[in-house]
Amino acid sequence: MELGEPDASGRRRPVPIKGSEFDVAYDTVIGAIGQTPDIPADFKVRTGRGNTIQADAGLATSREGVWAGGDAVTGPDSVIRAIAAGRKAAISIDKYLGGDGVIDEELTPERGIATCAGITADDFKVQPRVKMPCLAPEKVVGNFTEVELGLPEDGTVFEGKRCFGCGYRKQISRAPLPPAAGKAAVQPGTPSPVSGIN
């Protein structure tokens, strides 16, 4: 393709280069750019440019009781916007069903940490990370050489054994640190130097 002459809007659109056609054999082709929604006619929802579903601000479609969001409404966009559309539609659906649109209710209690959250039981919480081997600074100045060399096999195995349930890290508090040298320790029962806290 090459850019053609400017059209009425002043934009130069891509046009095929004559004689540049070629054939290539593939086992699998996955088309992932410039896709358009395939909306069956029996869905009975109004569509617009690019066959995208038309929806209002609350993502309700032209069909009563049907909502749509994500790329089917906006066309190709980011996954974060699609997730946000799901939340916006949930608020709209809740109001449609007689709710107040507040969908922040936690329906399950927060899970606690098991006695051993890791794969190994031996001092899991205090096992340090394996230090990543890196090139010396003087070897990476002025070039694009990768700095991190990757973990050796034994380091990789050790890190795998340190693995723990996702989300647990936020619930594991840091070990308390001793007071810094030169700072007077606050005796029990005496007011804290921070205003308003005893």
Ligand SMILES: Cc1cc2nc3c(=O)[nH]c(=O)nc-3n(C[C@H](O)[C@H](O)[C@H](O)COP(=O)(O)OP(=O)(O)OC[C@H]3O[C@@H](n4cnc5c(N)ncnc54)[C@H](O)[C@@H]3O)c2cc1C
Given for the second form:
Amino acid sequence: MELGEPDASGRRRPVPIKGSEFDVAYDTVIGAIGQTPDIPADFKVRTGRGNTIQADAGLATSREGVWAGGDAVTGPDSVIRAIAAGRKAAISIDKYLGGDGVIDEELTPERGIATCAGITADDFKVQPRVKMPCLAPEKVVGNFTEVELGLPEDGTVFEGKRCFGCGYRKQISRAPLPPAAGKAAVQPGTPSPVSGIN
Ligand SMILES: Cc1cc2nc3c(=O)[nH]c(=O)nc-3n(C[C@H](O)[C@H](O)[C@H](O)COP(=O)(O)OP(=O)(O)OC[C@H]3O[C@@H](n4cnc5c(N)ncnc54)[C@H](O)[C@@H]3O)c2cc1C
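For comparison with the form predicted alone, produce the structure of the form predicted in complex with the ligand.
To see the whole picture, the full complex is given below, headed by that same chain.
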């Protein structure tokens, strides 16, 4: 396949490349393309294309008092849109229950971040990933046994000590390089001049 011209939505769809077909012999093929929700009949909600649950703009379904959102409504989509659907449905449910639909109450205060990233070893920047023990190739043919065996306890603890403070990058300015280093002071929150890094 190759990407074709953008369609009405602006998205380039894959189109077959003529004459690119070829045959290969396999002993096992697992088709893992496409996803459809499996909506039990006793949910009693109207479903539509691709067996997705039909919902209105406020995500109310055809069944009184039942709302739906996420992939089960849109079909395969993204995490952030599923989260947004949760908020949209909450607003709609609040109004249904007589509220004003304002759900901006902050239940958990935003936490400040520690300014120390927690250096745990001398080679902090280059700690290699712990190797995942796997089944030997001859043992995985003809069965569905899980190939990755899981990290041993010390490997799990080691990986768990990595810094997961992805938000730090937003709080710490890029270190000035010479000759700028001599002129510029490091200001927290300064946007990075490198495109794609914020
Ligand atoms: C391989 C893969 C990679 C992806 N990568 C990304 C990515 O990088 N970024 C991104 O944004 N999105 C990604 N997605 C899409 C993302 O995972 C989904 O859009 C998102 O998880 C949808 O959230 P959801 O809450 O609607 O559904 P789900 O996350 O599917 O949650 C539905 C939940 O309902 C439960 N459930 C199902 N039936 C019943 C039942 N009858 N009773 C009770 N519980 C039930 C399921 O067990 C599940 O826990 C990926 C999806 C796949 C499959």
